[in-house]
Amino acid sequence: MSKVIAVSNQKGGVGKTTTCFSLSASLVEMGFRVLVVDLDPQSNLTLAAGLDYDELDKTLVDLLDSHSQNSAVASEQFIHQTSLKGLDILASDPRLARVERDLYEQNEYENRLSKAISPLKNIYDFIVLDCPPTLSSLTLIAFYAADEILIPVQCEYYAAKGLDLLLTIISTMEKRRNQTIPWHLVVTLFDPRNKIHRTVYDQLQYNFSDHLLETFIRMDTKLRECPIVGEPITVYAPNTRASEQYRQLAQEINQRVK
């Protein structure tokens, strides 16, 4: 069975879809098969594993809508691969919002992607879950069916204080679910020569020691440059900092959900 990763954070501009890109190219390295799912109408990371969303025949709005219909349509047939070899999608396109409109008004919406993936986990050892930068019905699905909770923070005063309404979030759905639900903050787009983001680090260190991963991201150019060619950066750019930051996370991650 696989394990689901949310990343999310509803703060816009903190590395979210680059760090799922990333992290899950990191972890098909290693040798583990992974999905990635795009819950954003923007379709961010569908553009990134460079795919033109206006040319697939099927995204993951289809498979919500066929799981809304009980329609007994296999859900790899809405699967697509990019280029990297064991690394597949679950792509988005502008439809997406139409569905987040519209689920809020469904019975039990907080488990249609729970089950929509459902038979996908026995495919796949993880499945990463790319959130919208916002705390919408998309980001509730998504919570409900993950395992984990990877947050993407930039030690930025607003980037941090944008903490208290997630974790909030968390808490409320850990209460409704009964069910505690592992998270994880990872620092990303970090200077370290910039006071301000050492000092908002610290004060990270100091409040959310249990939770803060070791690995942090630094600022790299390259990681800007990905998404116009379609690759991570640990394909587009394998010997770069950020590609070895990212190894580490995956490293990281991979001991923290066993």
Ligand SMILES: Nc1ncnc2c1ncn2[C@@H]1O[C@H](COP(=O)(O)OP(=O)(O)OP(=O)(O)O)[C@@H](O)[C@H]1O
Second form
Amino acid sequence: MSKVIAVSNQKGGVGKTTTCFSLSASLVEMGFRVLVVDLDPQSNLTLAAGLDYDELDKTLVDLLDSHSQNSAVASEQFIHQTSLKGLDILASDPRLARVERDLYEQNEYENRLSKAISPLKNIYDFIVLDCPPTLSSLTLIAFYAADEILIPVQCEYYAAKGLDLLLTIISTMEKRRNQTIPWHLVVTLFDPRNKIHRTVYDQLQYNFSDHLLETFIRMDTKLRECPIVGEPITVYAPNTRASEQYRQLAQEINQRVK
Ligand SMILES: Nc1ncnc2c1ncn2[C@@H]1O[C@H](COP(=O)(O)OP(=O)(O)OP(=O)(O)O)[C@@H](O)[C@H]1O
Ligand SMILES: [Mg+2]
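Having seen the form predicted on its own, please provide the structure of the form predicted in complex with this ligand.
In what comes next, the whole complex appears, and the chain from above leads the way.
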């Protein structure tokens, strides 16, 4: 049975997509079968995986549409392989912006993704969801499908402040699901020479010691180059510090979700 991890933060550009893809590739290196799901109409994860959404016959949009019509569909047919064996993707395309609006009008839409990926849980060890930088219907369906939530956070003043709102949403969702959903913070884009980064890191440790993961991801320009070549960091630059840090994150996540 898969563990489903939603990678989310409504703050833009904090490293959600990079973390989703690099973590998943590291889990594949450990021998796990992993599916990544692109829940962002910007389709950054799809592009980072080297796919062109204009050339894809089916994406997550078609899977969610077919579930809204209550038709029995084989979810596997919507999946694409990436260049990394063992890492598959449910891709996104810009039509997802329409789905984001339409979902609000539909009854019990919160469980739409959970139902759609349910048959896939027998195939993969991990399903990792890349959420958009909004607290929209797409983030909500990810939270309702998730066993765990991973929150990439940058050690900047506003980024840490924005956590309050996200944690309130998670707590409301937990009450509605009548279930506790473990959540973890991972610091990204960290620069140890930056005094503000060090100060905010200490504050996160003080306020969220049970949730803050030991692994943090430092700034590394190699991570910016990966989407251009359509490969995860562990393939593009396997011997870099960034690759090692994402491998360490995968080990820590695997320990925590057991
Ligand atoms: N550790 C890092 N070091 C250097 N650059 C990074 C790092 N992590 C991510 N980046 C770069 O920062 C930018 C934003 O990262 P990413 O797209 O992963 O963030 P995001 O939270 O998914 O953004 P959005 O909110 O738009 O979905 C990208 O250009 C990415 O390549
Ligand atoms: Mg993103």
